[in-house]
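Only one chain is included here, represented as structure tokens and corresponding to the form predicted alone.
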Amino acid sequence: MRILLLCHSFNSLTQRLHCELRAAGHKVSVEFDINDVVTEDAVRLFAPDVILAPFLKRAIPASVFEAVPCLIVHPGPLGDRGPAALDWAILDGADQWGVTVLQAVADLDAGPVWAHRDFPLRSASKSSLYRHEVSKAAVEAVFEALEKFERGETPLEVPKAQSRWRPAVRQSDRAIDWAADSSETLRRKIRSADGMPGVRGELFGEPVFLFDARPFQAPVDPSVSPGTPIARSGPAIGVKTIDGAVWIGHVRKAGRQTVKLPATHVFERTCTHLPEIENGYQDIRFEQDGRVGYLHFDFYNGAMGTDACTHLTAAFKAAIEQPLDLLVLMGGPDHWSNGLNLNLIEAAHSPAEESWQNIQAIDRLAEEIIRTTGTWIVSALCGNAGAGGVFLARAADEVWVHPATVLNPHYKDMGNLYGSEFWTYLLPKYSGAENAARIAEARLPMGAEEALTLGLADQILAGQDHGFVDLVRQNAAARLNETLPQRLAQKAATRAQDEAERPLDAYRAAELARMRKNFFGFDPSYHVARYNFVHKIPKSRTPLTLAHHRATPATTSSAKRVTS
């Protein structure tokens, strides 16, 4: 079918559906919901069989939903209505939740239902639930709805008694009361607003929005008043509660044009007197199981700033000094890596200089991975990866991915950023020269199967009865039983041959020369794009790489689905 994805922005769910629908053979185009006239124009140009709306912030106009069937993906169970479904579910401590695919009508979320899925609601942030349970349920429900639509079935009305409207969550609905809220209550309130809009609170007497709340395990002085900062660890500040403490990893100062940053960065001078607890807030963790090591790095939103890259490089070097045959780079459960930390760059005194330091720090990590020949290195992607994070993962000897993993192996949407992390070496090496050029130009998300076909992944780990981490451990154990010494010998020989043909330093120098122009040159495109991204400025038009109905034949040729 011809399916138009109508969305507020190209978020994680929209990207996942884009990949899945294309893989199923549908012709898919995207239009950002800018205004009614633009949407009507998109419908005229693309002539879709159906419009699918996975992420909208306003109603579809009657001129559109009366002309073309419009399916809304609502992150709530049957009968739930309103703009903050998942927020309320977390705040209320719901055990079960769901996703409903319904047809657009004049009243919001009140249309007949095409399909729905329910799932258990684990204790996690809104963004984590959205990326995993909500996205999985949405994909299943959308495909069921499309199959019913193709068969000519009609959607079912929801009984009025089952319909419930809930408004947007206000700050007062999740207001923090340090004198009364338990640690679990505080974490639940903050999880319900992570990553937007955050929960309004106060640290060191300053109004801030709180994000990234994690359990605090260390002993706490019971005489300290709740709400008092008591410790620091990495990016986080520990705050006393009535029954312990919580780590607050990220905050955004109240006020206009402020960005979300690590808490210790925002209060860099104020928090220096606090005792530092090593591995209190643990974003890097190493574990060893016999001859296999696992390096976990759960950076918030997958962003890797200069310090994060430096610390991870040190952890990597320490890991391969252990008696290991195989090291698995695990990333985090929600993100493997999304490359540069654009928020820290935006907040820097000189964004150009911080960009330069950040890219060099991530390059040093990539080079360490590539040059390691005595240990077999695997990147295991449970979550998504984007930009430099994709090529950092590909620096390993193997890449194992979750079936739902989405990769964005491109930089150009960030103001024509050239990119580094040795992508000019790694992409042709694993994908071939022709596909490498097309991947770099396409600027499209890529699902696990396509990544496997194109050499950006080596294996998809899927199993009905096991979680991804269990499958990684099983696969790692199997690798030890194979001809690993021969693999390592071949790896060392190949690395020596590649170095003789063109040294890694030459790739790095060429990439960084282009990056330096992005950062310090006359063209401000990167800085404008970064500012708009960090401050969530809505796009004024849909990129032509996504809006195929607006593209000319010349622009669509490079954006066609890449095949090996």
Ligand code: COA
Given for the second form:
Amino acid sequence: MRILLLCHSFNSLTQRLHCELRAAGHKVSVEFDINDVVTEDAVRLFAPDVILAPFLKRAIPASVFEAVPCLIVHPGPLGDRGPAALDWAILDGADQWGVTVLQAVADLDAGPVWAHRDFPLRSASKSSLYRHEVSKAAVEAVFEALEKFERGETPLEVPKAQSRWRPAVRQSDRAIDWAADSSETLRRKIRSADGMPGVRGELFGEPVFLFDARPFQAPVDPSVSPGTPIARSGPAIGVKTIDGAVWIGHVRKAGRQTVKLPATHVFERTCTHLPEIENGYQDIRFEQDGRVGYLHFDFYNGAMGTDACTHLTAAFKAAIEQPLDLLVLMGGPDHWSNGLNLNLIEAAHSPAEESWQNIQAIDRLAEEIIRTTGTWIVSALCGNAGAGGVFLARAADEVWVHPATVLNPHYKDMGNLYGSEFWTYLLPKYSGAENAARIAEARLPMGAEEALTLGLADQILAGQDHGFVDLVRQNAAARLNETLPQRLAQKAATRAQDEAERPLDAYRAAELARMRKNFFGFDPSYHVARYNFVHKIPKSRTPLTLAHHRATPATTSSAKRVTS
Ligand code: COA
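Can I have the other form now, the form predicted together with this ligand, not the form predicted alone?
Now the complete complex, all chains and molecules, led by this one.
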């Protein structure tokens, strides 16, 4: 089928569907919902059989849904309607939720239903649920809907009594009451608004939006008033509640043009007096099971700033000092890594200088991974990875991925950023020179199967969504067989040979010379793109790498599925 993905932005669910639909043989093009006339134009140019809308912020105009059937993916169960479905589900403490694929009509989310799926609602942030349960249910429901559509079936009307409209959530609906809310209630309110828009609150008397609330396990002085900051740990500030405390990992100062940042960064000066609790808010955690080590790094949004890279490098070095045969780099449950922390860079006194420090810090980590020859290193991706994060993962000897993992192995969308992390060594090595060039040019997301075909992954660990960690453990145990010493010897020999052909330092120097130009040079594209990304400035047109219907023959050939 010819499927036009109409979306507010190319978000994670849209990327996942883009990968799955192309893999299933559909012809897919993308148009951002910018203007009705632009959408009408896209429909005329692409002549789709169906329009699929996985992520929209407004209704589709009648001129479009009357011309072509439009299927809307709504992140709520049968009968649920409105723009804040997941927010309400979390706030209400629902234990079941769902996804519905319905046909667009004049009233928002009121059309007949093609397919739906339900799932148990985990106690997690909105963006985590969206990336796991919602995406899985949406893919299944979309494929069912498309099959029914192809068979000429008709969608089912939802009985009026079952239909419930819920408006947008206001800040007052999830306002924090430090004097009355338990730690669990506070965390639930914050989770319902995480990643966007956050919950309005106060820290040190300053209005902020709160994000990234995690349980606080240390003992707490009961005489301190709720709402008082009592401790710090890594990026987080611990705040007293009526029944304990919560860690607040990230905040955004209220006001225009502010950026979401680690809480201790925003209150750098104010929080110095707070006691530091080691491993209170644990974004890096090492565990050992016999000869296998697991290094978990759950950085918020997978963003790895200079400090995060430095700490992780230290943890990596400490881990391989242990008597291990195999070390698994686990990343976090939602993201493995998205490379440099663009928010911290944006907020820095000199973004160019901070970019420069950050890229060198992440390169040091990548180099440690590549140069380790005495331990077998595996990257296990439960979530997605983007830009430098993909190549950081590929620096390991093996990459295992969840079947739903989406990789974005390219940098160019960030203002033609050249990229580093030894990608010029790793990508041709694992994907071949020709594919490497096409991957870098295409700037497209890649699903697990495609990553496997193109050498960016070595194994897909299939199982239930949250059984991934168990599958990693089973696989790691299976690797500890008699072939491991041989593999390690082969790895050391290959590394020595690669080094003799061209030293890692030469790759780094060449990459960093290009990055220096991106950061400090005449062309401001990277700074502009980063500003727009961090401040979530909507795109004013769809990139030609996605909008195939607008592409010239030259852009079409590079944007074609890279394996084709
Ligand atoms: N630094 C800081 N924040 C980042 C980030 C980064 N490198 N990458 C993603 N994020 C944040 C986003 O701002 C967003 O924040 P929110 O919680 O306020 O909504 C959140 O992570 C999710 O990102 P989003 O872009 O919505 O995810 P996606 O799944 O739609 O897209 C990517 C994934 C990787 C394509 C996209 O996040 C991206 O391009 N990231 C930047 C990668 C990059 O250029 N890194 C620097 C060079 S190494």
